[in-house]
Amino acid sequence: MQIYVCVKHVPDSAANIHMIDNRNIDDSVPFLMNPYDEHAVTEAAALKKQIPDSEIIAVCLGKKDAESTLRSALAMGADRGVLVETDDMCDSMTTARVLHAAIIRDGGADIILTGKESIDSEGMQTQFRIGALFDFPVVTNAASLEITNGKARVGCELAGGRTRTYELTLPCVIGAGRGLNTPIYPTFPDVVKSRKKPIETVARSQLNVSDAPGSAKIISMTPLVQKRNPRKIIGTPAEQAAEIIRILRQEAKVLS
């Protein structure tokens, strides 16, 4: 089985991210693998243990330094990587077209795993666009996965704590949610071994991907500014409690 995992190189959400203008951040901050993609790679490694002769190929679209994210995927169990190198900022339409072309060029997939979204753009579209280009069925926010008799049985988490189970024919595309597994965190020997695994670098221009008829571009970004107005509450403990309840009911409106 050919298992492709699409991973994204994103800024570390725990880092102190600075904007250099209204469209770009300072990209000297630490970058890492998109956290949802960690679940996708972990599930791919689990599938490989279940299905003999499987191969895991991690695919990434990004700048040259995105190779570090592919190395992380290799340390977590992927067999090899493909980096489609570009300096352009790509929307979900272009990203899907490029990943689709890269997978076809590499040989074709039996199953494609992605994260359910990326923590930087939060578009939640790429997996659906990849599925449409391949004409593969797609589900997202997967919390369970079982492959039997050429079909994937996938449990997906919905809003309000509900779940829904789907049966998909293979090949298919699955967006991994946090409930799918606990990500593998590689050991030092895993990291050392990953350095010997191959990564093929392909320029985006080599794939001859035509531009999408539509596009989405970032016009501007504005940092989130949280305004707080501290207020001193005085009086007896009972008076302070009553004032807090009044504020929650009448001002914050979080209590009825």
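Positions refer to the first chain, counted from 1. Just so it is clear, the structure is predicted and the values come from calculations on it, not from any experiment. In this text, the rigid core denotes the largest set of C-alpha atoms whose superposition between the two forms falls within 1.5 Å. What changes on going to the form predicted together with its partner chain:
Once the cores line up, the CA of residue 213 ends up less than 2 angstroms apart between these two forms. With the core superposed, residue 193 shows a C-alpha displacement below 2 Å between these two forms. Superposition on the rigid core between these two forms places the CA atom of residue 244 2 Å or more away from its counterpart.
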Second form
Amino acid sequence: MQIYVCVKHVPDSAANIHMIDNRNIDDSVPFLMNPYDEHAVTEAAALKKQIPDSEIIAVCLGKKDAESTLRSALAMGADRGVLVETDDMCDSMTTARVLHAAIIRDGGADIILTGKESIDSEGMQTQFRIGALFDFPVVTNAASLEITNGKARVGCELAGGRTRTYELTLPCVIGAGRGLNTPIYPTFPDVVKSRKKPIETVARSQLNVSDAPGSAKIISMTPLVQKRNPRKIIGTPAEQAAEIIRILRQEAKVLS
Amino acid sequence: MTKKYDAIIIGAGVIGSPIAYELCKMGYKTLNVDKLPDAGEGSTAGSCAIVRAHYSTEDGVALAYEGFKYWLDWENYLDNVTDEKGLAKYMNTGSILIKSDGHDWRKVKKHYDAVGVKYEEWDLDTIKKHVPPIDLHKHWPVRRPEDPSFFDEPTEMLEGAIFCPEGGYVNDPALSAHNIMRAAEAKGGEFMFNAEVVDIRSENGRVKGITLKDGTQIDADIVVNVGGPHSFKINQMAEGVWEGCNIKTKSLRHEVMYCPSPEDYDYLNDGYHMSDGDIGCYVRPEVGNMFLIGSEDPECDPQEWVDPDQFYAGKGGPGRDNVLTDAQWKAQCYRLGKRIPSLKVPNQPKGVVDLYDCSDDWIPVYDKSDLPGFYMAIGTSGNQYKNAPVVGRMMAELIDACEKGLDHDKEPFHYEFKYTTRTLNVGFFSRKREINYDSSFSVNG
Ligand SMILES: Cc1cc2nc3c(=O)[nH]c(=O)nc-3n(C[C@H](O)[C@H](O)[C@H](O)COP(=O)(O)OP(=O)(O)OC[C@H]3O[C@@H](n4cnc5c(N)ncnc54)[C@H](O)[C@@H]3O)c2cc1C
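Alternate state requested, the form predicted together with its partner chain (shown: the form predicted on its own):
Zooming out: every chain and molecule, the one shown earlier first.
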């Protein structure tokens, strides 16, 4: 089975975001693999265990630096990587077109895994657009996946804590959610081994991807500075607990 | 409005709080002033709080060994005070010092013998028996993952280790400072928070008091600089003090990583503190069955000397601010991954970044100053948490002796240890000393 995993190189959610102008994030801000994509890579590695002659190809559209995210995917179990290099920030229409072209150029997919969203642009569209370009079925926020008799049975989490199970014909596209697995992180020996795995770099222009009929461009970007108003919760442990419950109910509204 | 105290202590970290506690016990009326909201919230909160005896100098070993006894006797030390936040806990894991080219362990052993520190020599089989997931290949010299030879297959084996059964860590360093604050308050000490000192006033060649950011002036005949990574800024506020120090302090950024232990190893309960100069790391258990990984500052690593105000404000940019970097995360975790090959390294860095108040020779300055009445307990260089209670006592006695007329610069004060039988020439920590080349010039002091 040819398993493609699309991975994105995103700023570390814990980093202080610095901008170099009003559109680009300073390259020296730590970037790493989009956390949802870690679930996708982990699931790919599990599938390969189940279907041993599979090959896992990690594909990434990004700047040269994004190679480090592909290296992480290789250390986590991917067999090789394809970096489609661009200096542009691409919207999900373009990203899907490029990834689609890169996968076709590379061979063909039996299954394509992505994260359910990227934590930087939070578009939640790329997997659907890839599916549409291929004419493959798509589900997202997968929490379970089973492949039997050429079909994928996928449990997806919906809003409000509901889940729905789908059966998809292969090839298909699956957006991985947090519930799918616990990411398997590499050991140092895994990292050493992965250094020998190949990464092919393709310039975006080499792919001859036609422009989408429309596009979304970033005109300006500013870091969001969240206002924090810390308050001290005082009193006996029982009073403190009661106050926390009150805040969770009345202010944060996460408890009913 | 001015209010009179006998002594003002700038800083309520793990060093400032015990100085107040001990001065109070000696009858001084003290006030600790800290710009943060509570005790121990400065660099103490980011400390790994490891308690171990190996230092490069005999006095360093002796002080740490004496300090260790205080942690063992914590409730008594605090005179059984109650703290509504609970008490910090000393976790005795035992301490493994890997024999490597990264440590002058022969010197450490000699000091252990001189001071009477209990230890065992472990061969490789013994280490392996105690730390099942360990790999004992030799990797020296320490390198960075950006260097291709970092990934070379090791061929030689290590020699062994020195194991001290007495060693471990304190589970909550900020809480330990808070505990000491409560103990000091019980003896009459006062603490003032959210109050930043912006000036140190002097008159007729003697310290007179402090001025806070809001303009408040508070007077005292004694002012002690225990400002942690801000120590050099505070010395610069006091007339002639900074200029009078031969040994200066600066703040050095230090990243500490939390990496999950391999699943089949209960590191939290079965693990040891380990200093491993061969890979330039020290480790101890952390809640959540994590390896807490500190760096022993190997030569190949960049040193980031930063402005403490910028740093704590999250400014200065990547590698200079208070957020972990991917490069250092990989460096420290992969180094440990050579020692613990089953260690799994997440993609996202987790841990803490804080500042060492580093002196020129990584040995602290516990001293008076060129301004009468102004004292300092600074330059703790990432390695004085463990000594905090004994330093509190030593500083209080030094201050008392100087106030009673001792010329400590001419006739250095000798501090008599309370638990171990030994005296320490406090002149060892003098601001006027020449750089001590016996030092390791690292966190090992
Ligand atoms: C990452 C890290 C790991 C470490 N690991 C270990 C270890 O394993 N073992 C060990 O023995 N040691 C360790 N250390 C060292 C040890 O933690 C420090 O030496 C110790 O905590 C320093 O305490 P302090 O009270 O001097 O400083 P701090 O805790 O920083 O206290 C200084 C206080 O002064 C206040 N202050 C500064 N300027 C002003 C001003 N102008 N006005 C008012 N208040 C001011 C600050 O707000 C702060 O609260 C480590 C240190 C770090 C940073």
